[in-house]
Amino acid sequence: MAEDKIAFVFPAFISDYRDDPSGGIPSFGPVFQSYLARAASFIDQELLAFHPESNPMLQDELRNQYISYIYSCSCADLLQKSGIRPEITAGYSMGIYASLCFSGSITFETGLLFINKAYEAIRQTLPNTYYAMGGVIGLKEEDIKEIASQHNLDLMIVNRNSDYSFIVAGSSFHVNVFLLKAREEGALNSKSLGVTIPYHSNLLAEAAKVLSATVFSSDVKAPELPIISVLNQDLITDAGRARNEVVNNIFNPFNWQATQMQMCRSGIRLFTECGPSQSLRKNSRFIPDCGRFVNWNSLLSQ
């Protein structure tokens, strides 16, 4: 591999396995199965039934988060054992848990606990499922706000992937109307993300308070590797900031574009997505002059 500094970035959810390269990496299976067995023993025995083809658990939001986390941890572990060590890590949305685990701030089991307690807190404080998140490509922020205003839509922009790529959250009705109107206004793409929780919106403020009880009573250490916050692009360098990031991540919007640009300004020119898809790589196409992505499996052959 070239001498470019590399960042490991961890995705939030798995939407499909079409781009998954792990099948061509014999060493990945045993690592993944080991983590899967630990997760099943600790948090949910049903995880043992997971299979990427016959039982991918894509429609089960909580188990999807578990599997995403397990995959990310497995991938990063394999890369590190192969001599690939990043200069910095970042977690896209719920990817924060894998970022903290890989960086030594929390144990693998603590990450599972945080995922579980966050989900429980959300369902406790926001019990109905009449919410959604949607992605739109090809419109500017002011275009999104204008559409929402014109049609009296109560929704929030919860992430900026680039100047022309955003994530919105709110009630499912309002999000779905917005996605339809966005296409009518010339959006290149607009689609539902297939979740029933409005992550990163102020609707989850009460859930964050409930989650904080678990987070602030758990063993969290200062990261051994730098982690960049997707919320404010500061470095997470101590246990207090790590705890705050977990809690604040639930109900605050984030900015992936600013996060990737800040990593580039710090000298990072290479990124790899520790997951089965290439969603963050695809996002990067809309962030000009900001490094390049390589598939994680390609790093193992270098």
Second form
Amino acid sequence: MAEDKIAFVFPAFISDYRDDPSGGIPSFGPVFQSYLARAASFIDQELLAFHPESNPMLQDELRNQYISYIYSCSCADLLQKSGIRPEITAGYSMGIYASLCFSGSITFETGLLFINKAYEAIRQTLPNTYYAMGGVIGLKEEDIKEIASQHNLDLMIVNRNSDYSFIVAGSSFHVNVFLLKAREEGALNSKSLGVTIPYHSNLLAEAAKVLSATVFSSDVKAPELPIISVLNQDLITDAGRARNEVVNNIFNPFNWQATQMQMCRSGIRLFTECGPSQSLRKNSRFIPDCGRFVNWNSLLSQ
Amino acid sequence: MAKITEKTRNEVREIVFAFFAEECEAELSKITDNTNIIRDLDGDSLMFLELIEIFKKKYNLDIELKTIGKYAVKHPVDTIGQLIEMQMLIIEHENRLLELDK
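Given the form predicted on its own, corresponding form predicted together with its partner chain:
Every chain and every other molecule in the complex is listed next, the one we just looked at coming first.
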């Protein structure tokens, strides 16, 4: 395994820490608490009250993003201190912030600032309607499009996890109708993601413009480690591309399947998910010939 | 229509039990037909999808996922035993699975 090229992948935020692999790692707590204290001091004092078990903070869409970012940064930090260096990194959705931070493109605090300003920009610019995102498993892309067309549903496919797993976004009415119809049409599962923002949809184009003022006036450096874009699978090699990725990530669909496949084509055979869930590991089984995942905690104990 | 033999039935049971024991890090001896997949094993639809793919390959099945999905809406699966029975029907009837409801 030591000879396999490894990628660090940074997940999106979650509200369920049941699979959290950090429990058996004594060194994780102090690192996490240290990042948490920095975040509390910089952006939100309430973060100090966070505890992964039964914490209402995980239902707060902004604070939940801070926590996920802090967790991912802590995890990657520990791996690096253990001498594990990835060939490449990728950020699933908001995982881009941790990916940029780990790669030395932005500071930890700048990542928090981007999360905060993106959220503010979205709340400021999104029309006063209810929105949602949903996941559907077991239907093909053409089935999803056909259901949307048949029922006049205005929604977007905003991510392809695999050939049979997609994320959609739009108004909550349209997304919820779609999720019901998807089950009737043979989806093995369809469920709301429990968010009120249609991330990665063109509904956030205005928000991206507002966010860009912060991103383009902040200190962003060329990544010291390659980062692959989940939007177009290009390498993010300079500060300009890093800035564009942050802005474009808000309102453009991404393709996780293509991203993981591109990493595999470049020789990556091993992935580790720098976060509290195992969602990317579970999903990877449906991306053919695409290496394998190992839990980050097992890498630390080697 | 494939004929389900005792051998097939045993193979399917063995694969399903071993699959959930590994995926859910559960003791094989503690999984029974009455084990609830979500409540007792913390299973999910991705696991169901993976199992279907395993059986599609193993028995060279001609069945669309959405056919299985439509059938599952009317015949929800909660337990390991129900899942095994559904897999038997999938192997036996393939894309004609929905005709069972007619």
